[in-house]
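Next up: just one chain, as structure tokens, the form predicted alone.
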Amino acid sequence: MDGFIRLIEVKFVPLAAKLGAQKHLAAIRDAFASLMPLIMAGAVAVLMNNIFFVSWGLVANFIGAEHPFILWTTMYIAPIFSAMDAGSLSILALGLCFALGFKRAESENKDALSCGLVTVGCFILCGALSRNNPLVASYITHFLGAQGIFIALVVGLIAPEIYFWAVNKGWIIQMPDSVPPAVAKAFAGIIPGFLTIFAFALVYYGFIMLTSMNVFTWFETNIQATLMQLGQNIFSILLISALIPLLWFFGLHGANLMEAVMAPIYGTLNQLNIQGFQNGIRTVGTGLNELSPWVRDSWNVYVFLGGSGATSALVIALLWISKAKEDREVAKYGLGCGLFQVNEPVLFGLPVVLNAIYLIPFVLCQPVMTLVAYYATLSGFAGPIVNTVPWTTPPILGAYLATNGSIGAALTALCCLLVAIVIYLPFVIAANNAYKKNQ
């Protein structure tokens, strides 16, 4: 075991650290994080509607869709929350594009605001305002939301590079020192901004001439559907589920490092599920116009129970059978935090990080829980994720709310927690025996 840990420390950890610090991946991670106000505003609006105010909501399932309360809220309350979608979830790709341009410019000490705005201009130029797909999500008429996230990533990474290239060449308009800084920055960005937008205009024109489609339509028709289906491959999902705790074991924030992969694919699927459910789609599967069985929030409600590595299960196992006073004290403090999906007290206080005893269960739990939840959803036992709930929502309740009141989902989350406890128990017993020997 010690040799295995040393091997990973020498070969794997430095590579993971370099990838985590890579400027483009860091920009993607930070850009998605900056979207949280938009995501949560839209998510709370959708959640409120789906629970209380619409005829297909959770309350309506109990009191009936024709109940006077539901009829009144459908007429007067639900439209208010529905309108919030236009300013939140429906413009995620637009916001991501700006955030990427802004974050990249910040990291290069360039004018972040100008770079962000120019990046948005390039995104819109590629055809973001016009979508007409009668086969898939025909109710969405633009690419400003989830459908445009992949192109937003591409534009958000390439456009700033062109902008920086022009600035570094010195192709800027210099203003006298007497000119206010904001005005000087605006003039300095004119030539780099023109060249960047012109470059994307050439790309747009080339796509139109060669394919008779704009960039977004071509990508959606030829690539995006394939990427989404690959994202539902169970082996891809299991790999991510295993890598997150493995990185955490060596003190690296696994969820943050993997977010650059998870957010573009599974975050997009998350939003598509929400929009599809709002428009009457109920079938779960990996085909067209179906709700995906695994999305970004699937990890939050089924796998990260108490945080990465399902450490709530470890806390329960420690409180149940551990005789080590120090471990029980850490578990007591970790219990309250774990209820809201925060597990740093356990990771660094027990510790789990670089603790060879807990390496196997810490890494093994997540893939096993993922298998249980994935097939429970695919089989129809657990409802699909159709709401976004805050990641701090307590375990089991999060699964219930995210699936719009699926009892099967709550039972699946409970089953995942029990499975994790069973996986941790033998290793807690081993740690307990080691503690006794040292007394």
The other form holds:
Amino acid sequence: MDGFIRLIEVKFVPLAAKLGAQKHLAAIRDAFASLMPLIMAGAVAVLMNNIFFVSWGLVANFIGAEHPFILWTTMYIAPIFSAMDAGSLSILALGLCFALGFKRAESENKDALSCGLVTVGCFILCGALSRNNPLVASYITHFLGAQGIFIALVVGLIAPEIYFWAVNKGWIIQMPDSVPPAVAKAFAGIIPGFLTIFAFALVYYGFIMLTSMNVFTWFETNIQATLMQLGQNIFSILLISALIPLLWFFGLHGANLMEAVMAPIYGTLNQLNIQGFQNGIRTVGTGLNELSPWVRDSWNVYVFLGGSGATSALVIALLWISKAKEDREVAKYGLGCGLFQVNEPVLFGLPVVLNAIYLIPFVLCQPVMTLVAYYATLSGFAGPIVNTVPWTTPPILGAYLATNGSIGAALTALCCLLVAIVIYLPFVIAANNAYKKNQ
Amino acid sequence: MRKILLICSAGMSTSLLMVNMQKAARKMEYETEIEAHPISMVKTIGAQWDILLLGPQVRFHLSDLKRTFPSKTVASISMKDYGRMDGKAVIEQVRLLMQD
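Now show the form predicted in complex with the partner chain, given that the preceding structure was the form predicted alone.
Let's see the whole complex now, leading with the same chain.
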């Protein structure tokens, strides 16, 4: 066992670390992280409406959609929160391509603001403002939101490269020293900016000529659906679920490393679910105009119970079984943090990291919980995820809120927790026996 | 006065450590300013700090940050100290690194 761990530590960890520090992947991760204020503003607005103020909301379920309170809030309160959507969730792709251009330039020591703005320009000119799809989500009329995430990602990675290439060639307008630096900086961006936007205009032109579609429409018709279906494939989901704790076992932040994959695919599906639900879509499945069974928040509310590796389950098992004083101390501290899905004290304090006893349950429990929650959602026992809740929302409550009040979802999260406890239990007992023998 | 920046994935777990470090530093009468921030913010704000400390879970950014901030002290916190949220030990690490 120790030999195996050492082998992985020598071969696998440096590779993961290298990938984690790779500039483009880091930029994707940082760009998505910088969208948090937008995502949360929109998410809270949707959550408020879905819980309190609309006729299909949680409160309306209890007091009836015809109740005077609901009729009044639908008329006078809900429109305020609905209006927030246009300035938050509906412009995620626009925000993403700016953030990507900005973060890429920052890591290359170039003018971040100019590069970000030029990237937005390229994104828009590809046709972001014109969406007309009678088949899928016909209520969305542009690509600035979730529908445009992938193109935003591609443009956000390519446009800065062209920009840097021109800057590195030295094709910039030099100003005499007497010109204020801010003005000189703006002038420096002129030629690289022109070339970048011109290059994308050529791409736009090429697509129109060859396919009679703009880049966005072409991508949506030919690739997006396949990509999303691949994302909903249970094996892709299980692989991610297993890789996260495996990385964590070596002390690397698994979810952070995987975010570059998870955010574009599952984050997009998350937003599509939120928008679909608001527009009256209720069926769950992987087809057109259906709510996806597995999205980004599914991990937060069903799998990361107490943090990656479902350490809440481990902590409960420890407090139940373990006699080791140190372990109990860590578990007690970990229980409090775990309530808000923070578990570094447990992972590094117990430790779980590089501790051969916990390798198997730590890596195994996430995929098993994923299976339970995936099929519970697909079968309709648990409602689909239609709200975004902060990842620090306590376990079970998170599932209840994210599914807009599905009791089945709360029960599924509880069931996942119990399954994880059962997986951890034999290993906690073994650790405790070893401890007793040493005493 | 030492300005210490703690970095982890979301700035959550380092903020737990931050509180313990502030307590320990006060006890030692070692003057510090400590903040915890997510890794995505580092390149924007890193230059304002004397020492950048990475949580062990994001230590894979160490070499990249050393390259970005060649004049700063950049280090990662040991898993043991981090797990115990041992403010005193990390303050001692800072003093050792900064030779205070």
